[in-house]
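Consider the single chain below, provided in structure tokens and representing the form predicted alone.
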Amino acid sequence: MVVWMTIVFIESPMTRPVHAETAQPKRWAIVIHGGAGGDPSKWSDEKRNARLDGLEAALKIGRDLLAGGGSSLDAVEAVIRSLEDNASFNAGRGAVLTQAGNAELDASIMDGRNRACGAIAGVTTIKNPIATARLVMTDTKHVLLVGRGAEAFAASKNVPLVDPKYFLSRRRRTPQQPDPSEHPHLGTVGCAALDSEGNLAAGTSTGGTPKKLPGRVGDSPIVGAGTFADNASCAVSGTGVGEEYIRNAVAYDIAAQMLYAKRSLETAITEIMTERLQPGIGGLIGVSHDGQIVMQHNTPGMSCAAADSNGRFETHLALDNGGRPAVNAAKPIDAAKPINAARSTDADKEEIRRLIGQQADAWNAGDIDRFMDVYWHDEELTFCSAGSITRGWTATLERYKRRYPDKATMGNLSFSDLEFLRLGDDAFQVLGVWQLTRDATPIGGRFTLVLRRFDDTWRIVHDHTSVRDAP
């Protein structure tokens, strides 16, 4: 909050800055799928075992291609390969049948830096479709290849094929005998991912729906339906019904939303997972042009994982509330539900007093991540000092980080004599005098908050600030 306008007075023409910026390593972020579907607390302990460790198998492929310098399509390209040859997911080795017991696959990838893009469908000998997807991007001049056409081009690249009865080789069950266990739709695979040049990429693979017509192709071979990647915006990978996902231009929308109008990931995917696609429908995993990974899903799970060039690794088969963020930002403020006009005031501003009161706890804490949790997650929050604007919650939240590297150069932050107005049933503002203690010259001075409620968290959208000298 108020404690960046201590960089605005130390660094003052007369002073030396306490601490130089020094170059940031690069960012790179990574985010994949093996489907949306079933609720996995239904499942064996040995599948639910065997989802968990392919995903870690392929997140961690991705993460030291990426770590080493390697391009996000390199990545995307590998990660789907280790997913299609595993048979625990619905893409190549484990694809579901059709109605005539046989698996049709089909995939995309899409390179951020120019929009190229290439896709397969409905192959039924080809080992590794995402490889062969690329090949009719970088090799060709089309998109899209399907059937026969799609497997004589594969051959004649010496991609790896296989009698069609690979795809039924691991397999328990017959087409007869489905998993009870298993939601009706069971997703896809797929990957997202930026490197450390700022390239995007995005890839999707899968056998389809269980017992789908033969013939029938879904989302993931589709372009701007199930994958999408800009290095403006962002790059996505759906999973689940294919059919809505085309129907609503999933992947593409997200898109759109951030460049025409300027919602983050979070937002956008948020938006169209609870207002667009109905309940049950599948999963969004997403990667943003500044590194922000977003998953979400509004079926009982969603295979999934992350990692980043800041430590982050983690796996999934479900996420709490589906990924979705406590407070719904996806909807503009005045659009966000009703509120209960006959909440007290006095209820109102203690609860504000909290979150403030949980903002210098982080701080104090060297929580940088906490501290910015009381903000508007989205890019239209702004944060004036000494007559600049910064803008949106991710730049907010990486120049916290590059002008307070450790906890001694944070010091202890405390907030007093805080006055409230409401202006509305939705909103407050709050002026207040915060201090800043440290080995280094203690300064402090006034800030003045604007928050608004959705649906009932308060938030931060507008936070000026300015200093006076230390006493």
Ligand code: ASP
The other form holds:
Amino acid sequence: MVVWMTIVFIESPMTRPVHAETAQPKRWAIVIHGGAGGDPSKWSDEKRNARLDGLEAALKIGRDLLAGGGSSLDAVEAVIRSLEDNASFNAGRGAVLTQAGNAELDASIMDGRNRACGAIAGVTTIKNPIATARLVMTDTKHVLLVGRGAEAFAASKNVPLVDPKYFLSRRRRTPQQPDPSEHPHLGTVGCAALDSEGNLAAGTSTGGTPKKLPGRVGDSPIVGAGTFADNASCAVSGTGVGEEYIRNAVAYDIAAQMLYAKRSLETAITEIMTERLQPGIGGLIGVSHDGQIVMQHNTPGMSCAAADSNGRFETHLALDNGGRPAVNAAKPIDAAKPINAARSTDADKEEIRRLIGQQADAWNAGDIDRFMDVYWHDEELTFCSAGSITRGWTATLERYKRRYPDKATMGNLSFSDLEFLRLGDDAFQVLGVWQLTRDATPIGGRFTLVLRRFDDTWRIVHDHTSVRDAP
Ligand code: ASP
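The structure above corresponds to the form predicted alone; please give the structure of the form predicted together with aspartic acid (ASP) next.
Next comes the full complex, and the chain you just saw is listed first.
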């Protein structure tokens, strides 16, 4: 809570202790999906491992590029190329087939710096559609090329073309004998990335939905539906029933929620996955402009992977609760109700005192996770200090971790002078004083907390912190 203000304090050039901020490595983040179809718990070990290996190999490519200072666009293209070359995914080589028995591929890519974008659809001979989509973006004044025109353009750029049989070869199948594991085989691939220059990019590549009508185009090459990137908000890629993503302008809607409704990436994606799309439709991945990674699906599983400059590196075939924030489910009890005299104010005050004490103990033990536990685990949590607001539990936690990498930088924190005001059966305002001792000159100030009681415990839902003027 209170220590938040010290961040601002430390950052002021006038007051920054020499030891407090050595140059921080620049932040980058990357997230990948490999489709949200099928139920991974029913897959063979072979199929599970093939997916996980493919995700891991692709993630390493993206991670190494970004960690070496490479651009998000290069990372997105390289990651997707690797997945297109891997027949375990429904993109490039492993694309599903149309009713006519051939593969028709779609892809798009977008540059968050300037909303430049490029896409191709319905192509049958382009080995790596994502690379050609990028060339549409950089080398034409258009956004989307389809079919034969896209192929002629690819040929003019000397990109590798293949015999359409290339897309059949791995599975040795024919239109008459389709691969039985294919239906439903939604294994579209996508990637969203933030590079160390703060630039976002996203891309998506697919063979579409199995047994689609020839000529059908889904959301993957439609910018704003399956792919979107804008440095002001986020980079996202979707997978699932493309028609629904187009109808709901899903990828752009997420960016719009962030821009206009000031929602976090996680809240925006949760809204789409739970309120807007029917269960079983698909999944989404995204990275926000400040490096938050979100992966969610409303299907039994989604192949996905994420890495960032804090050392995160993970691959999944399915996420707990579909990746939605678990504690979101806890709804505050109505604070507007008249105060119930039977509720003991003393007992509630004691409990809140205990939680605040637990926070100081956690801080002084160098345990930021436990410190943050007392906050509302929700993206509506608000943190206000020095005139700016940080929204969301995840953003707050990650910011703390970046700013306070070890126990020494955290110092010793104490809280005192707590004053309680009951606002309702299930809400309290708490005023107090904080002090942080880390070197010879302690710093401190005041704080105001708003706490609400959830089913069985109290959580801080708002924290406003200030620094005492220097004596
Ligand atoms: N969204 C893709 C499409 O409709 C399919 C998928 O993601 O699996 O073409």
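Each form is matched to the other, and the largest set of C-alpha atoms that superpose within 1.5 Å is called the rigid core. Numbering follows the first chain given and starts at 1. Because the structure is a prediction, the values reported are computed rather than measured.
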Task: residue 361 C-alpha shift between the two forms of 2 Å or more, rigid core reference - done: yes
Open item on the list: Please state whether residue 199 has a C-alpha shift of 2 Å or more between the two forms, with the rigid core used for the fit.
Closed with: no
Open item on the list: Is residue 412 displaced by at least 2 Å at its C-alpha between the two forms when the rigid core is overlaid?
Closed with: yes
